[in-house]
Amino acid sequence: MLSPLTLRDITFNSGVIQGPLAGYSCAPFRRLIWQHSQPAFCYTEMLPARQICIENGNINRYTFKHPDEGPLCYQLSGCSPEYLAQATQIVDAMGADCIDLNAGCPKPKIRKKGHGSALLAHPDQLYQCLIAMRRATEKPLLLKIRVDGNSAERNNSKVAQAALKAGIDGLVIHGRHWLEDDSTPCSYHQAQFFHEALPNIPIIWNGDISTPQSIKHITEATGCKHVMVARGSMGRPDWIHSLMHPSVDPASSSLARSAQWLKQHLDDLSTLEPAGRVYYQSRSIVHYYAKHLPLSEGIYLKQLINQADTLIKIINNLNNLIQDLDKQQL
């Protein structure tokens, strides 16, 4: 089963990590996670190293860490050792508890830049990126990858050699090849290769974590004592808590809780971005809070958001809903 994760000289309080979510896992989301769950640490969204260097330490929606948060891993993307080294120093100074290089993103717009999973086919480049980051920080350094899976590619061995030679402190493996979608079964057996190739480095499994039973199955199948979850927490900040406590139903929620979570999410986001931008983002954010509800309640919550034409009206609608539900409990 799971055990607390240790990276370098730091032992975290859990073996479960909240992973990165593009366009979503900024401070408002992570603050909710910390209020309702206790992961080892959370990830930022994927941050382009070049942009971090251009902004040179500027605090914005992507780099802000709320005082209520626990440990935070800044995830960088790129293929330039120079930019990655400089960006590593910048996020280190911002207070990163650990730093990660993304070598797993399968999106074409990322791969065509030579970033993300494109690095897996260029192990020498991957090594140069990692060693540049390693020399730039004493903080724990992680690498997130995708495995060969059922593809004809055979990158696992060279990727492991590059990671070992560069001196990473932890490896996150997503159990599918970058061309495989979620309908493809994870290649659990490939975890064993990385355990043998990197015997003193924690291997963190990512993929198909959905229930307490799935954690038990995956830890037994992969030998991994640590896991990363991601999308399951969208709209359910207590998701990690429910995974660690089987008596909590991870598929259920209440309209009152979802409305309160959504309101806090939007309130916090409005401190980081203009109201107009938050207003448009609310259309997609509400979907995640609604999907865990009974169908009629989920539709009602989305209607409260979609029928409002300003962020102020959205917040007022949520406040009124929360007050009405509180009265019903009296």
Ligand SMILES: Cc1cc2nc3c(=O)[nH]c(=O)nc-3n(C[C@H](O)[C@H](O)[C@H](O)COP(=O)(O)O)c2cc1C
Given for the second form:
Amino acid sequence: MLSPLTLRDITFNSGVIQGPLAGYSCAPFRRLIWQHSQPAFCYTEMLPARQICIENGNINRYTFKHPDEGPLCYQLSGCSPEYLAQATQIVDAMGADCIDLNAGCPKPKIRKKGHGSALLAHPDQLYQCLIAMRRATEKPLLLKIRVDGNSAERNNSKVAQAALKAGIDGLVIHGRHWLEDDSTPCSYHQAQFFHEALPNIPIIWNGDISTPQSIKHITEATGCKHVMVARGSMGRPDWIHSLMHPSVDPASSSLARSAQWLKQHLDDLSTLEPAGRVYYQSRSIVHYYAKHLPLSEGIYLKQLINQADTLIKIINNLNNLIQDLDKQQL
Ligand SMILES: Cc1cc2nc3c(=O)[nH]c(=O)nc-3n(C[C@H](O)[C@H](O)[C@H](O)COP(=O)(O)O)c2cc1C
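Return the structure block for the form predicted together with the named molecule; the form predicted alone was the one displayed.
What follows is the entire complex, opening with the chain shown before.
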């Protein structure tokens, strides 16, 4: 069973967190999540600590927190304790409600720099990073990792020791090894090790959650009372709400709702990025809103975006569609 998450002296309103999604989980996406789901908090996408320090407080698409958003966890990546400490102070001052270190990213270009999941094999370095962040903020500090899974690596124990010694407030475990993809079932049993190694720290489970039934199954199998979900909300900002309230019949995706969500997403993005960039991004963003619709409606929504040659035309097309669908409802 899920229960509301408490980190340090803050109790959040739920036990479900919206996880980080590089390239996607910026403020426009998160504002929609807040309007339609209200999880415990949302994550920013992964923010390179060095970049945050170089830009020194610059508000942009990656760092902007919308006034309408609920609590927000800024996720940092890096392996330099100095940059991570400074970046922690910067995002703390920007209004972070919690701060997380990414020690799970499996991407070769991230691992090559010693960031993300590469930190797991270097527990001393991981500790230095975490303690530097710990000393830089009073806000809740989280660590997001991948587990040993079915690999021959045996990092879980040293990672847990480093996290405990540094004084983190919450541990997010994606229940797969960094070399394992979605086709590999998560290693549920490894959660138990972290409960024992970090008995006073909430362990937040991530991976394999798709339905209210899977939450029930996973919370029973892992003993975790808190979960993080990520991709399921893409194009469906009310998805977490339907996970948390299974008795309420979720309003199924309709063309009108998806068009409105997409329009708000693109309008908000336009306040953070040049129109040309939003125009190109709209082609990948529409894919997520379209995929939850009946096939013909999804194709129609994609055509509206892909046939327009400017962002203004895209927004006009969406406005016209929303008005037409409104009239049909009268
Ligand atoms: C496109 C994409 C981007 C992601 N970006 C991040 C990231 O920036 N930081 C991170 O810790 N995990 C990132 N993840 C991993 C997710 O947060 C999550 O751990 C993973 O997708 C499993 O959860 P899910 O099955 O609920 O999606 C990303 C995953 C995807 C698919």
